[in-house]
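This document starts with one chain, in the form predicted on its own, laid out as structure tokens.
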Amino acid sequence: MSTTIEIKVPDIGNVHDVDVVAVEIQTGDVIAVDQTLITLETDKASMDVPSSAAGTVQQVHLKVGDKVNEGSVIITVLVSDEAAAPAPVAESKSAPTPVVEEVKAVEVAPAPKPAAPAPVEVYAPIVSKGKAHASPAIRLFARELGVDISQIAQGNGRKGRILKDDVKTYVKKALTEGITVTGGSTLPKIAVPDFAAFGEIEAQPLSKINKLTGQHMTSVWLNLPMVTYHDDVDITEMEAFRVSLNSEKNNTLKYTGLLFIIKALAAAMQQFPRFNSSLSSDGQSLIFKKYLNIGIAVDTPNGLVVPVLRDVANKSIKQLALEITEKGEKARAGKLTPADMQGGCMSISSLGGIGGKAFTPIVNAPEVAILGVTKSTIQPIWNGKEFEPRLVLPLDLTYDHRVIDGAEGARFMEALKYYLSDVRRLLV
């Protein structure tokens, strides 16, 4: 005998209308368990969604373009009895999701709508029409980003002079609102030439993922006031220490830097709560976190993904060893799951396997901080006596300046760098 079953869209954690970005069956198909279905896109990744039965394929409910949300009808498949499963199978928790790093704190700011009178180019001159009470500096920063100062109606400062966050706010609100900045327009954009003039192209459109990371890095600039912090540490005696660990016998695990950094990136977060917080969506209190769990950001082929590490004040490196090249592995494939994308309290942007001095990494908000790792190198440090090679190690830390102070921020990495340069302190 044989029953015809749904397959559903499994539990994609809190996301709302994934779109359908292929159909991998039809009609009449014979499927077996774990074949893709479909492909869905959310703004962190895609995802094959396999079936949880085998049988043959009666109806196909879907389309490309179509949205859907856990427990949308997939396929309608003719199954045997003994292969029928017993429990609905919208109800699977095994099944691989959509991927999205759930952010309540920042908004994305929607494009910007397309302004009735003729373009403003970049470069035109901008014309106060009234008399803003604003230092030449706040002046300056405001044509930087093409904004009527006079338009400011009254300042947060003294008096009500105009300040530098005034500015931000005004601009913020643009975006979001589509209020006139300068001249009757929206926002000036920067003029792109036909580059077919020129010579042959080739216009590739970006992916969700690229578009959306794109629109939350650009809100997360304009809502925070970021300050990047740069310093180096010596390495030496922990790069000695992992170089041993790896060449132990019957080692299966490959240790890197990247592992005591975790740790000590954890230690030093424990001593300073203020960096295991977020800010109220309103602004008004701050949240501290009980737990710590650390982000590692991920190149993968599709976009930047952030998988999570939980609990790790509390794993060996060997622990974090297996774990986060499990989730690199399944990053990389696109097979992440909602629960390995959320609850980052910190992340970590390393990239010391490419190269490169220093960058500043934007924060990942609503954290409040991020760490970034360039690449480490050899020189020649001042002992009191002679100069000896030492291996250093860049490193770059980015805060919310809401909430981290100069001092903070500069005291919690000396803090780091304590860990780092022995982690044998990890222990103590």
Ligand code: CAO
Given for the second form:
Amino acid sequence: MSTTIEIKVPDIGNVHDVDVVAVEIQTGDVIAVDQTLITLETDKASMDVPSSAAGTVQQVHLKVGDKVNEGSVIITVLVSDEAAAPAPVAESKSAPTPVVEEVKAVEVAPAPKPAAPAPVEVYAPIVSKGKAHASPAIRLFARELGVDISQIAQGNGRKGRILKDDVKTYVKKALTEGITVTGGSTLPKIAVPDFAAFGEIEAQPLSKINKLTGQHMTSVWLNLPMVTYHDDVDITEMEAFRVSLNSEKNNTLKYTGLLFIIKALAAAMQQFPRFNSSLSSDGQSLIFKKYLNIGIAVDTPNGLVVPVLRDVANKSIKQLALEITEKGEKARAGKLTPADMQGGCMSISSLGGIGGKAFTPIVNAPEVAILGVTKSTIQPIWNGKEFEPRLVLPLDLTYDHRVIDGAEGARFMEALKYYLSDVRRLLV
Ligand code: CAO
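With the form predicted on its own done, generate the form predicted in complex with the named molecule in the same format.
Everything in the complex follows now, all chains and molecules, and the chain you saw is the first one.
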């Protein structure tokens, strides 16, 4: 046997004429206990009203926009007699649950458990608080997707209420634009003041390269736990050799220290293959590369680009000198193709022609390390008997700490110094 019962608006505290902002059921729906029937909203809070009975909806008495009070009939529902049996009086009224004041907290307080078992007129509205106008069901949905609902400024529901579709749209946007949606937290934005209030200004659009580099660097900064290790290497002998090469009769090339650094880096990478690897996209394995290409950061009027020199271990200093000149010119003329910039295994960022003592370059992921170089200077170095003027080159090695640990980073730097301090070792 079945009985028809009415489910009414419960005790909602000392508030009257509360707006119905969502009706979640319709005639003919089979509903379960605790299923949200309607959502009410005052100026200060919103609440879902769950069903106190299971059955089939015979009639919906409310629509969005109606104003309700305690006792207003929400639906008529056909329930089995068993389900409709009245509960003991002591359990038939839950304690009044006032509409809470608006608070700034973003997270929703856990929903109070509805009184159980749920007789015909037992109501326990789930009250949610927070600035975002969304029902607890939508807040739960957002939380399940890792979305901080307070980040959704405005929903498409009545009075800007956030709907399920608004959450989905936010997630889609987050996925395409790379906004972090993990653990319910998003990246706090930097407030930009109206600079014109302080003086004259001029806005210039960023170049495409600036924008792409910015996006890539931000993503690397957020994704990679990076460590930068600094050291110096004595390149007095290397410099003497470089100067002699440059002054050779009939020489038309310009040999800079960078060429030797590329060769030394390749040798060290062969010795430490993890530096020539990348993490797989699921982060579960390391992909070791059997080729060895080095990217060189080049400063251009339009921004930073990183052309890649291929197969450097098998190329002579002379070949590399030709190639680096050609790629550098192409880069500055804005004529590099995407292929020129792909396939790098590790990169070098050399600021040595400009200056500097040390810096912390950012890994050009998915590569796992980058070598920074600043200006070499003459330093007094103790040779065991006296201080000697030696040419010292500062090096900065940044690595992805998920792949390379500190000891391996230090050993790699030692290997690099071994080759650079006597470049004849590169021949062995
Ligand atoms: N210490 C002292 N002098 C150095 C040096 C160093 N570490 N590195 C280069 N120099 C000298 C060179 O010997 C050369 O001297 P001369 O003019 O007397 O011959 C001068 O500085 C200029 O060198 P260069 O820059 O033309 O050549 P390079 O091979 O060292 O570098 C390139 C080539 C393409 C890397 C460089 O031109 C460049 O663009 N550097 C900037 C890279 C950059 O922006 N990195 C930052 C990335 S992170 O934002």
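By rigid core we mean the largest C-alpha set that fits within 1.5 Å across both forms. Positions refer to the first chain, counted from 1. Just so it is clear, the structure is predicted and the values come from calculations on it, not from any experiment.
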Report task. Tell me, please, whether between the two forms the C-alpha of residue 389 is shifted by 2 Å or more, with the rigid core used for superposition. Result -> no
Requested in this report: Examine residue 20 after superposing the rigid core and state whether its CA is displaced by 2 Å or more between the two forms.
Outcome: yes
Query raised in the report: Just checking, between the two forms and with the core aligned, does residue 65 shift 2 Å or more at the CA?
Result: yes
